[in-house]
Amino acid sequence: MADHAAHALEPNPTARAFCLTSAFWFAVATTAGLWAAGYLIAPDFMANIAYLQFGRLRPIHVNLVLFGFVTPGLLAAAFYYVPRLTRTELFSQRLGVLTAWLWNLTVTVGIVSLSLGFSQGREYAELVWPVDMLVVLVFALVGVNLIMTVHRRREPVLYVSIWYVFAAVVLTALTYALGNVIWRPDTGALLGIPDAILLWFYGHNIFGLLLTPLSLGVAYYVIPIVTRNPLYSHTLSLLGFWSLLVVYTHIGTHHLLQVPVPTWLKVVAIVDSIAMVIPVMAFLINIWYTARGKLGEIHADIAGKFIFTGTIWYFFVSIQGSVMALPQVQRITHFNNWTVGHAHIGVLGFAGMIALGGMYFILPKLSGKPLYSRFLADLQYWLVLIGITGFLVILTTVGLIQGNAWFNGETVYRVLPEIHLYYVLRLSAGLAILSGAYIGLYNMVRTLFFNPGVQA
């Protein structure tokens, strides 16, 4: 009964808590990213402060974007639409709010430990064992809340968004535990090549089985509502779902083509990387045909605009990823800024834009009022879009310069003067995203707590 009373007094406090979590850490994450970008221009910048060195700021930035900003933003939307698609209330708002507090504690402890130099030293798996256990715990709590909600549903048919949410939460809890080797608390790693294979199984699936399913779930929910069109094809949505789970799981080894990994595993990774065109195009055809003839409605709705733009970035990042898996292409693109640009348009351009759109969609419904400022939301959209586009152009160019120079026998230090200007431009693009993050945080807080708008 207390849960129901809380729900009546404050509609969906769980979704509210995850919205605020995402908006706050987005601002902190971009601050850390901008600081790290400054080191690439001036390596001696604050060089005597150990806990703010590039080697510590970089994993802080990555983990904040992944676990602080994008994932909570997408989960905020999920905690809103899962009860509505199942025609029941969330199993426990109290558990949901507790999970949000634990999530913030996990992120905070993780960032402090990284800044103090405690790291497993593995890509996307830097967090040490106690933090790993907290991450698995919060995903388990999210899973329990959503599973029990669906168990109590009054709607017999499960819409595809629910399929994607459950895949993301359940599979990530498993892949995170595997990838971080939680049964070895002292090292959090295996030895040699097996560790590299396991790491990139996890490293790619933390995006493909977490951010991608959560993002597609939000898009499948919001776009039909914004366009007032039924979903183009439910059959196509399930084809995209199952092909994503089957194909994406095996492509992580395409990060290890220059490594003495078994050849058959490399072949599987390359073939499945190319086969990613199946789930990607199944989703994009479905969403774009749903939105066909309704671009005006999408442009008029800030949530629809963010999310539809995210689907366009999904097209670019997926095609780029398939091409990058080819050994001939990797000879130029691997180990340089091309890959950094690819990561940015995937996490921020695709998943980040959809997370922001999902939050802007649910915020007026959570507060019972319109957005505090549509102008600020539009300003954030353009700042983030300009920043991401800048990252793509600048980092791709730098990557091609580096890759071709190294391929032709140039040493690393001889290339650095050539790319210094591009790092300055990169900092400028990052400044646009940083500004958008703080504007979005202000707009969301005002919408929820200090909004003079007329009560809906």
Contents of the next structure:
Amino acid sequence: MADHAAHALEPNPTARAFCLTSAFWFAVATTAGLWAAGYLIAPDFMANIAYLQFGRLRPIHVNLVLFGFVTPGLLAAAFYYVPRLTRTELFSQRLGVLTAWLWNLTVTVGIVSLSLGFSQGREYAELVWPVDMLVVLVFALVGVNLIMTVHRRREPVLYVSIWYVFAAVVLTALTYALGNVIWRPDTGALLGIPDAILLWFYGHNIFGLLLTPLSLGVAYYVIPIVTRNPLYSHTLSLLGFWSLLVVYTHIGTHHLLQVPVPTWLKVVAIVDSIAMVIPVMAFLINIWYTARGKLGEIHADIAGKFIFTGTIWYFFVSIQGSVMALPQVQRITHFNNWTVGHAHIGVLGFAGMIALGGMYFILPKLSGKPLYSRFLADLQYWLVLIGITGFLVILTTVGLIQGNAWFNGETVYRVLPEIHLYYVLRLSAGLAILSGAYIGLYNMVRTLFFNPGVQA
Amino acid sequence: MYFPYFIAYMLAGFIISLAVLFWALRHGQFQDQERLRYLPLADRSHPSAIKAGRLNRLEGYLMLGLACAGLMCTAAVLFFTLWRWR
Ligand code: HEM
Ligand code: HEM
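Same protein, different condition: the form predicted on its own was shown, now please give the form predicted together with the partner chain.
Everything in the complex follows now, all chains and molecules, and the chain you saw is the first one.
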């Protein structure tokens, strides 16, 4: 099996720091998620502790999964493969490690300020101005390090993964600043409907122009290696990249179909949401053809297994997303747990799974030793997979119950007792993910620091 | 009148993308596509070409089965939702 074979040691303190960051915050973030799920079952549990009320825990959970767990995990892999694909060294390991420290500082200040009640109250843009500035700064530092690395490249042509990383880092630094209205430090917002449009332009870009390209970059790098097949088509991958840029950048208004925004913007958003089929299928056809006939090999390699599963979730989340952008469908699915189900299969099933796969791919190289325990990694895989599948089934069911009830004019409080049971089930599915996160943290720390394995 | 700003923003994005596209064209980024397919495979540090055991293959098929079941659920939900809207 992959993990018992020899791995050459490739010291990369930056990738190592980002791996640890991701594994640590994954555990904290799921704990916050579980806590929040507890409130949905028993709203007054912990009633007197202001810092841990649902309204504060929810943004803590969401910001932690986005900026604590998934993004650093995907960046860890990028810090490994960008130098390799350009046949050069990372521009500055010192800058990289400094960025990782700053990253952790940003995340910590972010959650402490949220739990103290400092929030700008806009979804995915809750963080207050000083933290916003830190976020922009860390993305800029990551950008500088990677751009300088590519600038000194010895491989003239850029592999598709590099295009994706650049799109993610550079565009996020820009859209984050714009979406958080950083020129208005006091509110971090415009007024009224224009603010909603701007917010969702930005909010959607967090999934579409940060998590998605970073995840695709990792998959395009790891799947050919794990299967020992060349990429099915590099031209197709570039086509997918450019069509993603064209289509994904202005579909944010599909979050606002029930809002009085100009109709033309809604039409652009809906048409582009359907057109997302093009970049999505360009990627999936490419990866699945690359992996053709090697399903067994993929499952024998823990990194391949996580990443391939992530691509399957990508298929589901995207098909579901295109359908959810149809106004007829959204009349039922909006404002209820259906969307929360979609969010979890997207951010955890797709991007989170690929982040974990990317980290398992590089960990043995960073330590020069096999993974501490392949069994624990497999266990984590199954726990996360079972948990996320449970989330999808449970939350989709609740969403349909809520959506249809409200659509039929039923009052909210009469629906709540009906869905109580599902919230209990969601919490139990969450326990699987939570255990997976802690097991993963243990396995990664043991692999990097207390690994009895023999160095190659 | 706020949407001129959004149009300006979209245009700016479009122009920057075009600029990068032209840079890529002029710097041969779309040439040599055949060789690029092999680029990740230069990473020899990964002890790969792992032979799959029977269990791994079984696991793969199990996943495929699950994915098909998921697809059928998606189709069913779509069908019932749209059916309500006939
Ligand atoms: C122990 C596991 C987890 C539990 C119990 C959990 C629970 C929750 C809860 C209760 C919410 C608030 C939903 C609402 O407002 O009704 C939420 C939102 C969210 N969670 Fe989790 N979560 C878990 C793991 C994760 C992970 C690992 C990720 C991503 C990697 C994630 C991503 C999100 C996102 C993106 C939202 C925002 C959803 C939306 O606004 O539609 N969660 N989660
Ligand atoms: C073709 C691709 C996709 C399309 C067309 C799409 C479409 C949508 C739509 C229409 C909504 C709004 C639902 C509503 O409020 O009623 C939504 C929400 C959401 N999507 Fe997607 N989606 C896609 C892929 C993804 C991916 C890949 C991710 C994660 C990486 C993701 C994460 C989310 C999240 C977190 C939300 C919840 C936003 C909130 O807090 O309200 N989506 N998506």
